[in-house]
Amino acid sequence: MGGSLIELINVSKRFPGVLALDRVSMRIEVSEVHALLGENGAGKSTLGKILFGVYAPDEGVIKVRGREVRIPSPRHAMKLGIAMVSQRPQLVEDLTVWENLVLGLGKDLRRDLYRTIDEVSRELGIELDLDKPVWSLSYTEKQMVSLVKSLAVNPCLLIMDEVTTYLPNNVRSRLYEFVKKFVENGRSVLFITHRIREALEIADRVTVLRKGRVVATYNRGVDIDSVRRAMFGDRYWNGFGTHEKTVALGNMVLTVSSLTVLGDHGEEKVRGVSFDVREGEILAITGIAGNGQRELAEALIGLRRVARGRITFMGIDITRYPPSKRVSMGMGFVPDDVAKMSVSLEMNVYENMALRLGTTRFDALAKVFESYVHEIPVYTPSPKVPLKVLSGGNLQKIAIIKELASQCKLLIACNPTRMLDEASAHRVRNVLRNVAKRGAVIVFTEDVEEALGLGTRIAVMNRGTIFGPYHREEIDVAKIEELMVS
C-alpha cells in the first residue's frame, strides 16, 4: 500500500424516510482493491455515487490524497481522477460504440483510446466492433464499453458497482485478473459487491456495511464466517440448505416438445428442446449465459414466438397463447432483468402488486405484502415510496413476492438470486421449495451449486440444446461443467 488515496470521515446521506449512510468513515489506500460488501439495501451504491458526484453527502468530509474536496458532479469526480462503472451500463443506445466512447472526451484523451480498447479486449477476451450501435450489443459487450469509457479518463480510483452481476463466469474470472493488474501501477479500485466469496477473492481489504453503517474492515485472509456474522448480524446463517431427498410428484404441469425458438436477429437460439415438469418438482436449467436460456424462458411465458414445437400447460396446448392468457391460467414469471420487465420503477410496492393481482384494494394488498416480507425481507423506507429509490436486490425481492402472491401453479424464475446477498438468496431458495409443494418451478440459473442444491432435476443448456434433465444423484459439478463447454 502506498498511503491514503481516498478518505471518508463521518459521511451521512438521507433520502425521504431512510438514513442510507450513517456517519461512514473508511479509507482507500493507493494500489489496493478495496471491496465494499453488504446485503441488499446496506448503502453500498449510495456511497459509490457520493464519491462519483451523483449524490452530495448531507454531512461529513471527503479527502482525496489528504486534501478535503467537494464532488458536485461526475464531471468533477473525473477531474479528480475518479471514474465509475455501474451495474447497468450508462450508454446512449442509438449511438455506435465509438461514439459512446468519445462522447465527452477531450482530444488528448482520445489519442490513447485505441490502446485502452486493445488492452481491455485482450485481457477480457472480447473483441469490440466500434461501428456497431450499442443497442445491438450483448450485456457483456456493453459492460466492456462502459469499462473502456471509464478507463479512458486514466482514473486513480475506479469504482466498480456490482459490475459482475450479469457477467458469465468466464468473463468474470478474467475481470478479476484485470482488476488485480490495474492496481499495480499506483491506482486503486473500490469494488462494490453483495457476494462474500467474490469480495474475499478479489480484495486486499474488505469493508462491511450494515444498515448504512460500517461494522468491520478486514485484511486479506479473514475467514468467511467472520464476514458473514458482520454482514448479517443476528440473522447470521450457515449453508445453502438442500431440497428434500424424496419428493412426491403429482400431475404433469408442463410439457415442452421439440421446441425451436429464434433469437433477436433471426438465428436459432433454442433447438428442438424437449422436457416436462410435474407437480412437486423444481427443474433447474443451468449453463453459460447466452446459450438460449433467456429465449427459452421467454417462449415458455409467451414473450417470444415459437418457430416450431409445442408447449402444453395443464394438458392444454398454449403454444400460441399470449402472456396474459398464460398468466391467467396460473403461470408466473420472474425475468432476468426485473427493472425492465417486471416492475414499474415509478410506482410503489402496492401499485406494482395491484397490476399483477388485478385489485386496487390497497388494504388487502398491504396484508398480502406483509405476509411475504417475513419470508423475504424487503428493506424500504415505506411500501408507498417509488421503487426507483430501492436497491436492485430489493427490486428483485418485490418481483418475486409479486409472483408468489398470485399463487401461480408454475413459476418460471430466471436467476432469481443473482442480485441477492447470501442470506436473502437462502430465503428465496426456501420459498421456491415451498412453491413446488403446491405446484412446480422452473429455475434458470448460471450458478451450478444453486442448480444442484435447488433442483429435483437438473438440465444443462449448451448452444441451444438441452442435456438431461438428470436426477440430482445422476450428476455432479464436474459433469455439469463438462456439458456446459462440450
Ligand SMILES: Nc1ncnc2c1ncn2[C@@H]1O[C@H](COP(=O)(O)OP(=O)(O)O)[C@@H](O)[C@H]1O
Second form
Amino acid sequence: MGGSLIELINVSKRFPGVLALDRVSMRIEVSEVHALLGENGAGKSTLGKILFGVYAPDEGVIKVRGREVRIPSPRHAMKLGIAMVSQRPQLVEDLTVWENLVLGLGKDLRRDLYRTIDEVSRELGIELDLDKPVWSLSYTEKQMVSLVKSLAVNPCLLIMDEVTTYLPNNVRSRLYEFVKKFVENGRSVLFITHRIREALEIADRVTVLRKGRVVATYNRGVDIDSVRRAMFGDRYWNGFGTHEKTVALGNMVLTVSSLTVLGDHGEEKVRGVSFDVREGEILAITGIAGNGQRELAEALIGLRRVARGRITFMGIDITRYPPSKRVSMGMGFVPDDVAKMSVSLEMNVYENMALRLGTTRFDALAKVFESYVHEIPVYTPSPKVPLKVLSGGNLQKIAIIKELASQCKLLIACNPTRMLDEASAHRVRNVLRNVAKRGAVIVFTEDVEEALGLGTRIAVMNRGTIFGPYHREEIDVAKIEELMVS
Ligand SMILES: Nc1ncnc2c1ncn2[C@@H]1O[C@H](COP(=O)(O)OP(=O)(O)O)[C@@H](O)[C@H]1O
Ligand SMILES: [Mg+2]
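Coords for the form predicted in complex with this ligand, given the form predicted alone:
Full complex below, order starting with the chain above.
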C-alpha cells in the first residue's frame, strides 16, 4: 500500500441528544478497501457524510494526503476526489439516465463517462439504457446509475454507505469484485456496512465503530468472533440460538389458491401460486429478489390487485378487500421499503404508532413502545424526534414494533432483518417466533440461512412459481439454492 490517503484525528459530531462520533481517529490508506463496521446507530453514516461534506465535524482534523482540509460541501468533497454512494439512490426520477449522469458534471469529465458506463455495466453484468427515465428503472439499475455518477468525477476515495442492502445476491458478489478491482489503481474505498461477513469478505482492513467510538481496527484474516465481540461489546452473545421444538399447529389462518398477480408492467409476476398457513407457523419464502416476492406480498396485504385466484383469511374470502379492511381483520405488514410504505418520516415514534393503532392516548402508546424497545432496542435521541433523523435500521425496527403492537394475527414481513446488525436481527427473529405462538408469520427473505433458521416451513420462489412449502427437515441450503435458479 502507498501511504495514507485520508486521516481523521479526534473527529467528534454531536446531534441533539446524541454524540454520534466521539473523538474518532482512523486512517484510510491508498489502494485499500477499508470497511467501516458497526451496529445500527454506531455513527457510520455520520462519518461518511462528514468526509463527503454533508456535515461539518464539531471538533477534530481531517487530512487528505497529509494536508489538513475543510470539506464544507459535497462539491468541495468531489473537488478533493471524494465521492459517495448511499443506500438510497439520489437521482432525479423524471430525468433520463443520461440527463442524471451529466447533471452538474463538468464538460471535461463527460468524455470519460461512456468508458465508465461500459466498465460498470460489464463488471456488474447489467446493461443501462441511457434514454430511459430513471423512474422506470429497477432499484438495482438506479443504484448502478448512482455508482456511475459518483465514479464520473474520478474519485480517489469512494465512500459506499450500505449500498448492497437491497441488491440481489448475484449483483452483490459482482459488486464486491468491482470494488476489489477499483482499488488496484491507487484508489481507495471506504465500505460502510453493518454486515460482518460482508466486511470480512471485501476489506483489506476493518474499523469497528461502537456508539460513536473506534473500538478496533483489524487486518484481513481476523476471526469473526473477535469482530463480533468488538461490535457488540457486552451484548455479545453466542450464535443465533437454537430452534424451539416444533409448535403445535392450530387453525387455518390463510389460504392462497391459484393466485396470479401482475407486475408493474402488466406481466405475470406471480403465477398460480397456492399455499396455506396455520396458527403456530412461520412460513419463510426465499428466493432471488425480483422473482415475484414483492408482488405476492403486496397482493396478500391488498396493495396490489389479484388477477386470478383467491385469498382466504380466517375463513373469509378477502381477495377484493382493501388493505385497511385486511389490517382491521388482523393482518400486519412490514414492507421492504419501510420509509416509503410503512412509516411517516415527518412524524415521531408515537405519532406513527397512533396512526397504526388508531388511538391518540400518547401515555399509553409510550408504555407500549417501551415494552417493545425492551425486546428490540431502538436508538433514538428521543421518541419525539421525527423519524427522518433515524438510521435505516432503527426505522425498520420501529416499523416492526408498530405492527407487533397491533397484536396482528398474521404478520407479513418482507426482509425484516436486512437493515439490522446481527444482534438486532437476532432479537427480531425471536420476536417473530413469539408472534407465531399466537398467530402466524409469513416472512419473505433473500437470506437462505435466515429462511432455514426461522421458517417452520420453507418455500422457494422462482419466476413467479412457488416450490414447497417444505418442512425444515426436508430441505437444506443446497436444495434451496438449486430451486432458486432452476
Ligand atoms: N441529522 C441527524 N439529526 C439528529 N440525529 C442524528 C442525525 N443523523 C444521525 N443521527 C443520530 O446519530 C447516531 C448515529 O447515526 P448514524 O451515523 O446514522 O448511524 P449508522 O449509520 O451507524 O447506523 C444515531 O443515534 C442517529 O439517530
Ligand atoms: Mg447508516
